[in-house]
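Presented as structure tokens, the chain that follows is alone, the form predicted on its own.
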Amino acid sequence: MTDTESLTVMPTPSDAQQAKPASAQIFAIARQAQCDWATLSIEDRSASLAPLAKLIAAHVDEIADLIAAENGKPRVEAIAHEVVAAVALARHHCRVAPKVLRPTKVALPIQPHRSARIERRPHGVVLAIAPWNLPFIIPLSQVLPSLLAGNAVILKPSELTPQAGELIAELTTRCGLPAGLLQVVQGDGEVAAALIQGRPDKVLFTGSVATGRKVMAACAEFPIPVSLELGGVDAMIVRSDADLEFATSAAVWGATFNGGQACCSIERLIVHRSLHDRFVARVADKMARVDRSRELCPAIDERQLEVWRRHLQKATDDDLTVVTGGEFVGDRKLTPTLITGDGAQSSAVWCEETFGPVVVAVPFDTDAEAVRLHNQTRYGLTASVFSGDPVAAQQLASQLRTGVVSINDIAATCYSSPELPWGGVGESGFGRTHGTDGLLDATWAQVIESPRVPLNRKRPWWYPYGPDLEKAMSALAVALASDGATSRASRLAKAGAGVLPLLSRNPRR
């Protein structure tokens, strides 16, 4: 089968046809496949998956069409945010995985007669529970590092975008991935809960905070390690020296791409008071010019639409001002919406994730106040800082409690850079995808320590204890704390000399 031959993703069953997965059989297949896969070297696993990038690139149109049809996003966003990012991710991970996951030697100053190395071991069977808002790139960012690390993967895509998951399975199959190593199981939250009861060795979840709590609680029963990438009420901080036109254009796109249905979309604008009114006016003008048919994405379903309605109603009840937007049009679409007003910081549109094309603007007077406004939220996924002063922007960024900060750009763009770790803090979750951290997260560390030369003598710190041992250990502590390599080496040698007489102690104890 050639790279350019059309994809043959099978239609997923209807809700009426779906049955709960036979977890025991699914896991048995996965564990058998994983045993064989893990015996391959990381170089061989990387070579097996290396064709993936070119396969994805060869099917740009088909992949974009499927994503746009299932998700409703503009086709250009499907290409830019998912296909391009997927190609970059596949190329990067397959290239660097052998270096990142290879064994590493570690020096042991206290025990120079011993050697040690750290090896990365696969968890075993990884359950990846993926969302609907980025239905191709997010599950791929869960699946690919897990496979490279030597795991088998059970992928449960969102029931709202099921074929995107099937697409990943077909592409990896074309790379020659062994049967059973990646299984796609379709269904809703009940199916995910049943799979967790099957006791995978690691769970990766991307989705809402509420569902993340349920996943974490279910995993705690066994326990199963879990990585969570949850929501956010991400902020854009605009200092007084920012480029007004540049920053307002960034704000409009950052708040509305994918219909605002991204964990890293801008939901809060923290704008210096000297710019606030002009900034709000320019954002409102640019929001009004977003094309409703070509550039605006609908709510994924009625449940998401109801969240938008509820938050807008709460803003009205709180006497906030809808500067522009707030109009429901067409098929589940909301016009880009900008809200301001006193007391905005206590409203649901500021404190809770709207996950829609809605953003709230508040003024600030000092950088310290901007940091406080940003950090008062429970979330911490991404943030942006816009400023004409690079030093001040860096200083401000370093004080923000968030996983990713982008200066003079929208932080969402960082997701397309596979070299950078992605994840949050607080209620935005923990664990990382992408970058070195994402590959390491797909493994656990095993220490293997051994003698450099045979020394089968009883260790001085074994029984019996006594004053000579106390004195020798105290000398060792002082030696380790010494400044300077020469001084430390001299003291360690002296401490070692004090230990030598203890080697001849009674071997029977």
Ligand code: NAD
Given for the second form:
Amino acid sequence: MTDTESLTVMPTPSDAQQAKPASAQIFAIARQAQCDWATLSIEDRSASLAPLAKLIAAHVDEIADLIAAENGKPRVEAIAHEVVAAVALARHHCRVAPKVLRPTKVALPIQPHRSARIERRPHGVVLAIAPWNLPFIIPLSQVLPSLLAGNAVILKPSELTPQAGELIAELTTRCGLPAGLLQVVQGDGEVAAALIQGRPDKVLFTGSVATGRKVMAACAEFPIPVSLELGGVDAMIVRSDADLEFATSAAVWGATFNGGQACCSIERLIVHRSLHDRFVARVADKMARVDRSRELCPAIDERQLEVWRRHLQKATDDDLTVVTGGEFVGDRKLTPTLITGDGAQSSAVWCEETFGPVVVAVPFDTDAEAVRLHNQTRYGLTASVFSGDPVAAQQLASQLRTGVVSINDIAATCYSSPELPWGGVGESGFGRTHGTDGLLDATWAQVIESPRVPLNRKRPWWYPYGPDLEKAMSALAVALASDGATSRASRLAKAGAGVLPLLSRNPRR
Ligand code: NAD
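The form predicted in complex with ligand NAD, contrasted with the form predicted on its own above:
Every chain and every other molecule in the complex is listed next, the one we just looked at coming first.
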């Protein structure tokens, strides 16, 4: 089979044909495959998956067509946000995994006669539960580090975008990944919940806060370690010295790409009062120019559309002003919508995730107030600061309680850089995909500690206890706390000398 041969994505099975959730067979297949896979070196596993980047690049059109058809997003967004990010991720992770996951030696000043190393062990079978909004790159970001680390993966794609999950299986199979290492199980939330009951060794969940709570509760029962990548209400902070044209273009794109259905879409604009009215007018003007057929993405389904309707109705009830947009057009589309008004901070459009092409603007006077407004939310995923003063922008950024902050750009763009850890705080979840942290999260740390030289003598701190031991240990504590390399070394040597006679105490106790 060549790289360029067309992809054959398996048709999604009908409900009746779906694999029995949590069936012992799915887990047995995964466990069997994982045993062999984990015995390979990290170099060999990386080499097996190394062709993935080129394979994805060779099938840009097919992958983009499938994502666009299934999810409804503009084809160019499928390429720019998913395929490009997928190639970058595959290339980067396969290259760095051997370095990040290799065993590391650790010096032990308190036990110089011993040596230790930390090895990264795979969890075993990882269950990845994915959302529909980035149906290719998000599951790939769950699957790839897990596989590289030596795990088997059971992937449950969103029931709204099942084919994108099948695509990942097809691509990894083409790389020659052994059968059973990645299994795609289709179905809805019930299927995912049942798979958790099958007791995977780790659960990676990306989705809404409400579902994340259920997943965490289900995992707590066993307990199973879980990573949660949940929602967000991204805020863009615009200081008085920001470039108005640049920042307003960024605000319009950042709030509306993918129909605003991204965890990192801008939902809140926190704009310096001196700029606020001009900013709002420019954003409204630019929003009105978003092309409804080529650039505007529809709501994925009626449920999502209902959230948009509810939040807009609430804004009207709260006497807020819809400056532009608010119009439902065509097949499940909402025109880019900008909202302002006193009391916006207590309205649903500010406090809750709308996950639509809707953004609310609020003025501020001082940086401290901007920080307070930003940190008001229970979420903490992404944010951006727009400013002409790099020092002030950095100072402001480091006070924001959020996983990712971009200065003079949209934070969403960071998702395409696999070098950067991605994840949130607060109700946006915990755990990281991407970056070194993402690879380490696919493993647990095992310590292996052993003698440098054979010394099968009873340790001084074992029984019997007595004043000599207390004295020797007190001297050790003082030596460890001392400053200066020479003084510390000589104190440690002295403390060590105090311990030595204790080695020859009664071996029968
Ligand atoms: P969702 O929570 O409705 O569904 C996500 C997945 O969970 C689906 O596969 C679904 O079948 C499954 N699921 C549903 N009920 C379940 C249960 N009881 N137990 C286990 N699994 C269950 O979310 P969605 O609508 O698919 O995605 C949108 C949400 O995802 C938004 O809130 C968005 O912010 C968030 N998201 C977060 C990130 C991030 O990186 N933090 C990225 C993308 C999306």
